[in-house]
Every structure is written in structure tokens, then in C-alpha cells.
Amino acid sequence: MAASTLPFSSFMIPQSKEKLGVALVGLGYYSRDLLAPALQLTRHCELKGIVTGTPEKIPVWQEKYGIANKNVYNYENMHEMADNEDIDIVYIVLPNALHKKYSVIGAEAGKHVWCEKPMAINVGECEEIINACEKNKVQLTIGYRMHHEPVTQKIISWNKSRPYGKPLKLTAEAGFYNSGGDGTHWKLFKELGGGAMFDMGVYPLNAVRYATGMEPTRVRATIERSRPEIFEADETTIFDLEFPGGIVAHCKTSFSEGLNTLRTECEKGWYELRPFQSYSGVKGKTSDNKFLSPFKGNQQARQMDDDALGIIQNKKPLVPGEEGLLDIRVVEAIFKSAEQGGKEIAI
């Protein structure tokens, strides 16, 4: 699997291209309201294509973004973009249970793959994506935008420099109130990769990993449903992680309350981000009265420019597929622990 993070042949990108062409696969809220507008701000990539199963969306997107007819695909003919030189990258923005299928199709079409988080719904699917990208010599990166966000990058740098000493205890929580809508949205159902853990729980999980620079070794978890008539998947998941050296992390994710905090208590002080995973306004403070001011740019544009530049320069991506796999390995242990009544599970 590690081979997928290695540089690949630069001949895959025509040297005359100033910007790489991106096709958004799935035109729901995140593509419509965040990624497409952000692609109007990027320097190294641009929106060139769309893949959708809803024909009525096509003229709207074409009119707004000038997308050529030849760059419009559906889920049945997406593989045909193998012959389309306008498109260099597919960005998979679909229900979580579909990430593996369409990431593999994109890789087999010879396109670099950007896959939205969570990478997939189990370790096996993550490995299939990694293997497909390695086999087809395309780059794979996972859409963890926080790794590109400047305040978060400062926190990540502290897991090495340790200005406040060794981390001892972390708290990370992410959630929002999800009404459930009309009861049919895919995020309500476990089989489709729904639930709070997959949607929001990867934020606190990934955060305690990047804040410590370590991998957890043990977990205890519980799942709660205050509205079982709405949520077939997990509504709230609480999990405690143990890291090497006795470091512990308490994490929570929920579709029933607003949560957005990352706090790291260390030997010589503490630091906290609140909010830590919002689309804007991420800011922090420390025990010695230092303040981390919010990034004023567009997070998604910065993320996509970083990832496009990695392809152009033939460099390892900031967030390779292995990063997504490591999270899903822990997620599997979290679900296993919850299913066994909160039993401690080795990871």
C-alpha cells in the first residue's frame, strides 16, 4: 500500500497545462455550495467536468460554470473520461458507501483521485482504493481540509516541537443538530455509510492523531440514539482512546448537539482550538495567553491548490490514502467496542 504515496511519472500531466482539470463526482450540497465556488478561486486547478445522476442539474451547472457538453458524465459512463484530456482529477463527493466504487472507476480511467472523507466504510475498501490508484499510477489524496488549514498546521507542528511539553490528555468533540429531514437522507443509515461517526467523528479522531503525532492502541466506545425512529445509524458516539506513553483522549461526535472543540493538556500548559473544524473561523488560544488567529482565505481552495500542486510537482500528497485508512482502522475498532457494550478493544 505504501507504494501509492511514492512519486509517479510526471508525463501524465501535459507540461503546457497551467491548471489541472477537476471533475466533481456528485453534485450535492458540498460540491454545489463549497467546492465549485472554491474552484473559482484556485490557481492550480479548475472545474472542468461533472458527474451526476440527476439530468436536471446539468444545464444549471453548465450555465453557471461554462462546462462543455463533452465534460458531462453520469455514473454509468464515467469510465469514458479516460479519453478526455480536459479532466485530470476526479473529486469523489458521494455518499460514503460509494467512495470505493467511484474512486476505483476514476483511477482506472487514469485520473488522479481526490476522495472526500471518510475515505470508505471499512479497511478493505480503503485498501482497494489505494491498490487501484497504485496500479494505474495516479495520485490519491483524501479530503481532510483541516490538514491544509494554517491554524491546524500550527497545532500539527507542535506534536514535534512540543512547546508545552508532552501531551497528557486530549478532548475532541464535533457535532451538529441533524433533524433527520424527511427521514430518507443517506446519512441516517449505516449501510450507506451514514451516522455521526463517519460524518463528523473522523474530525475528532483525526485531530487527536495529528495533535499527538501518534496512533492509538486501545479504544472504548458507546453509541447512543435518543431518536431511534430517525437514526438507524449512530446518532451519538463517544469514544476514549489510549496512545503510547499513557496519553489518553476523550472524543465525542453527535447529530443531536453542536460540538466543536479540540483541547490538548500537556506537562507545561495547554492549548485549545474552538472551533477546530469549521469551514472558517478556526482559532485557538494557549495557557500562556497566545492567540492563533483565523485563516482569512478559503479552506477548500487552499486544500485543492495544495493537492493539485502536489500532482504537478510530482510530490507525495499532504494527505495520502494511508491517512484515511488509519482513521477507518480505528473507526472499525470503535464500532466493535460499542457493539460489545463498551469493551476495551486493541487497535
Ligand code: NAD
Second form
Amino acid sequence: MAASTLPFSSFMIPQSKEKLGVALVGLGYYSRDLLAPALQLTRHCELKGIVTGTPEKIPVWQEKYGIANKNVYNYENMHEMADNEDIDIVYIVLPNALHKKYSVIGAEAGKHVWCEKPMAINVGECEEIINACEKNKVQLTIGYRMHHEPVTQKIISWNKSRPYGKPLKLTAEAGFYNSGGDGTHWKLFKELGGGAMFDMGVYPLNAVRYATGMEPTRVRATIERSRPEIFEADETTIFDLEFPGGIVAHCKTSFSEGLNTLRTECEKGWYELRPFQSYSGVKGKTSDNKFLSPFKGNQQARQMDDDALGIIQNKKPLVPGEEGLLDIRVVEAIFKSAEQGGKEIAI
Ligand code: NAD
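Requested next: the structure of the form predicted in complex with this ligand (the form predicted alone having been shown above).
The complete assembly is shown below, putting the previous chain first.
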């Protein structure tokens, strides 16, 4: 799916470099194990900088990735990047409740912003990020890697071509067993944007939106906790969405069980991706015995190359901030419904 030409006048800092410089902001699991290795495979961008609050990580990252002293920042001096031409993009890979603050700092330093999913923890924060990027004429894209994944792109194209007719009923589930570790990790607590819904639930939510190409209009949701001593934030969230034309989606996300399925039943057949949101091996089958074979490349490298090329070529990103906001709008309604005992809520 090629990015389309920008329909609006925001952005664009001319880019003469062949490879754009990326600074990873937050050097936890996803930066360390997935993004930094993927940035060794990219053609249009490269790892040039780091932002961390943990000084012990600095020599390890500098040695492994050859990062210059002048490209190492902490959260207090990150804004000084404004003067650093090595860095074109900040990639925000922090606890969810910190996405807004550091996306805005990056935008105000004149850097393009890649922000991990979920975009932020409420609609107001998403709007602040979008506004800061528009004001500073920098691109904003959300780290929904599935939009860049070829099998997923095929079924996204089906929301228009509808080879199996109109979708009628969808089922989408994503989860894994989270032991809770030592009980202190931010993903266990609401304050920093923890919980299954923000961590994994945005995958089924985003999937039923891209599989239908529509926005849900009503929701009913419930939250379950089998280990309340571990999870202050939601452990399992079940949500049913209603779309225009009577289409329904049954969704579930959990920190208590492995779940990884997207199934769309349509008027003339069905298709299913299982797994639908893993880092590799996403594959599918259809009611007419077609097999959607897994992509062999690196998802994160493909995502970052698409997004870097979008900046170089002055194209609208595949996953703009508005896409992240649309999910958070639904997440707000999901939490509201759950708080009211599963009451149906208009979105
Ligand atoms: P993590 O806990 O492993 O890393 C978070 C980093 O933020 C750590 O290095 C931590 O030191 C740092 N940090 C800075 N300030 C902090 C504070 N006040 N409290 C706690 N930590 C602080 O988490 P992660 O799994 O790497 O997730 C980071 C982001 O990446 C999240 O938004 C998550 O949703 C996203 N993520 C996306 C994918 C994907 O497939 N797209 C996969 C994993 C994580």
C-alpha cells in the first residue's frame, strides 16, 4: 500500500539525506529487542541517537550500535536535540502515559515523531500530539506495525474489494500470559497506561476497524480480574462493537491467556488470520481454501522504512496520528461501558 500524496499542507522539512537518523526514546524491551535490531536492516533510516534515564545503558548501547556521545540524551535535555542534525526522527517507546509528553518535546525540537501504540491514554492527549506535530510541521505516525505487514495489507484491501461480500460478524482476540513479574512493572498499573486493553486490546480493536473499513458506533464492555492482587489495571477486557449496517465484532484482550485470532464472517464466505498480530508468521486461510502465506521479512524494518520513505518523499504516512486517536476514542468508550457494568455506550 503506497502512501498517498499529502492532502494537507502541514509538514515538511526538506530532506537531502539518504538515511534519516532515528533516536529511540526509552530503551526498554521493545527498543532493545525489536527496534534497534530492525534499524540495522533498514534502507531509509538508521539508529543515530538514544534518550534514556538509565545511565548504565549508555555505554552498552554506544558500544553495540556506535552511537556518538553528542547523540546521547536524557529526559531532561532531550529538547536540546533541536540543534542536532544527526537526528531527524524521535521514536517514542515509553510507558503509554508518557507518549504525549515526549512526543510533544520531540515535535517542538523540530523532529518527526514516531509514537508507539497506543498513541496516548486519552483523546485529549492524542489531540495535543497531533496539534504539536502540525504546528511544528513534522510528520507523525503511530507504531501500528500490522498496517505495514503484507498479509494484513491484503485483508485491509478487502474492506473495499469485499471478495467475500459484506462483513457480518467479526471475532478478534489478542492476549498473552503475563505473570506480573516482581509486581512493579508499569503495565500492571493504570497510572502509566498499563493494562491489557492498552497493551494488547488495541490490536483486535484496530483489526476490526481495518477489516471493516468502518468506525464502530456502539460498545458494551466488561473487565474481569482473576488475579486482582497483581493487576490494578485491567487484566481481561471483553468488548462487543456495533458498526453501521448491523455488523458486529466480538473482541477480547487478556493478560491471562494466549489469544491471537482475527476472523471475519461475510455474506459469501469467511477469512481468518491466526496469528494476526505476531512479530512474524502472520498467516491466513479463507472459506474458498486460499492460503495467505507469512511474510518473510522483518516487520519493524518494513514499518520504519515505509515511514522514513514517507518523510523523504513528503507523503502522508500510512498510519497518521488520526488513526491512533480513533482507537483511543473507542477505548475511552470501552472503559466507560465497563465502569457502568457493561452498559451500551454510543461512541
Ligand atoms: P518497557 O517497560 O520494557 O520499556 C519502557 C522503557 O521506558 C524502559 O526503558 C523504562 O526505563 C523507560 N521509562 C522511562 N520513564 C519511565 C517511567 N516513569 N516509568 C517506567 N518506565 C520508564 O516497555 P516496552 O514493552 O518496551 O513498551 C514500551 C512502549 O512500546 C509501549 O508503548 C508499548 O505499548 C510499545 N510496544 C509496542 C510493541 C509493538 O509491537 N508495536 C511491542 C511492545 C511494546
